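For reference, the chain that follows is the form predicted in complex with its partner chain, supplied as structure tokens.
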Amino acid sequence: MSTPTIPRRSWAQRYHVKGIGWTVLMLVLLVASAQMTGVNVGMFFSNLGQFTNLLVRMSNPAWDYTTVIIQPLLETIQMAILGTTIGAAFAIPFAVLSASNLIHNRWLRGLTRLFLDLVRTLPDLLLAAIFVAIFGIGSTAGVVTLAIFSFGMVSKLFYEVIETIDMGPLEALESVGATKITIIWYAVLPQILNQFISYFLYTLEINVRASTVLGYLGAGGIGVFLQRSLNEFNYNQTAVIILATLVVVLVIDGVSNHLRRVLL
């Protein structure tokens, strides 16, 4: 009869080298970051009065300001719709080109994916700052910003959808000699359409959120009024703008969530 033996732990396991190593690394990084950013916990609490003062002034919204901001709020939604549509339209060919089950040329696929990765690195406000410099202050800069921002996001979501489709119908069409375009139209499109629309709506939600701050840099919409109220220290107006934005975001989220549940 053999006696059961407990497996021996290696030296590294016994002294938790990995865990301790990660903890030490994290602590070092934390201390270094705190030094670099000049974090001073005491200062935050000693100046807490100013912060709460701000919150108190915000908690008393100027409701009569609501009528002023309805038009820019609608403009914000229009910017988001148009920007998302343009971005999604441009995303479709790029999504097809970067899907590994449709395009077998590794170089072409790698190149388009690298391009999409590069587009996705740029934050929305940074794009807005540059396009305001090009197109001038107004909603055009906002629409272009949102179009590029959603292009990067949608194309990635789209090609991931394309890569998960059932390859049976494609092979069937290929075996009877269909062209690439025919295959995409009759075998790929019916499989992905609902998910495309669902991701389109999801991107629209994100863009409505993003578009509310784009105006801060002059790219149209409600953000222009946000900046004005903050610069004039009219925090009760800022509160109205934030609350109105919240309502719009919740309504758009609700509609889009409902539609997506119906679609999928």
Partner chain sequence: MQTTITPPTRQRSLWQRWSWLLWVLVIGIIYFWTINGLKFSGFQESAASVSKSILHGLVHPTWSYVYDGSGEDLVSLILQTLAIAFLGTIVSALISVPFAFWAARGPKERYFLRSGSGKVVLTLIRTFPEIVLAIMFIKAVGPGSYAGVLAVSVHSVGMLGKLFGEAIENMDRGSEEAITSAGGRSGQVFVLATVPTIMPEFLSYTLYRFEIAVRSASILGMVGAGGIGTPLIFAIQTRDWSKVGIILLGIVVMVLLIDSLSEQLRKRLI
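Show the other one: the form predicted on its own, since we just had the form predicted in complex with its partner chain.
No partners, no molecules, just the chain.
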């Protein structure tokens, strides 16, 4: 009985030349990028004292300010929910039109994806500035901005999930002459519903944080109060706003994790 031969590793495999080479290349690119963009790493460490000083000034939150920010915080949550829901609703048909396993017309699929790429190209701050100029200062501009942002994000995630579904149920319905809408309703949506809910809640969590920043441009929500506290150097009020936003994000994350355990 012959003894099985153990395959010998090459010199490059024994000394992990490939991994080390990629690591060195990434470090070289990182250093070169820092030099080209004028990033001064030493400045970060030299100004570290100012950062700690800011944290110390925020370490004593003004808890009585909580009653002031409850209403704008609720407005921020409402903006995020409305924007995410509207954007996700519009994303569903566009995601279907972008899926290569459902739409075989390359021109239609390509144009739809091009449109989605254009939507994702626009930064949310630019959209907020445009809609504040159109609708004026208030939550309307924020909701429209978050809806467009959610539309671009969810549509891409959604059609990528659609392209990974099991094609067996679709082929079975096609063989009995089912319409395209029937196939999507009974064979596509049941397979992607759990992932869609997960992506929806993830986008909602992002929009809660984004709506805080959009308030700087007058798009409503708690961001207006955040800007005011920073401009007036009331960092104890800033700490309350940050902690309140953190609580909302943690609640959304908890709900998302619970729904994943229930649905998956």
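What we label the rigid core is the largest C-alpha set whose atoms superpose within 1.5 Å from one form to the other. Residue numbers count along the first chain shown, from 1. From a predicted model like this one, the values you see are computed outputs, not experimental measurements.
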| item | value |
| --- | --- |
| Large Cα shift (2 Å or above) at residue 52 between the two forms, core-fitted | yes |
| Residue 35: Cα shift of 2 Å or greater between the two forms (core-aligned) | yes |
| Core-superposed comparison between the two forms, residue 26 Cα displacement 2 Å or beyond | yes |
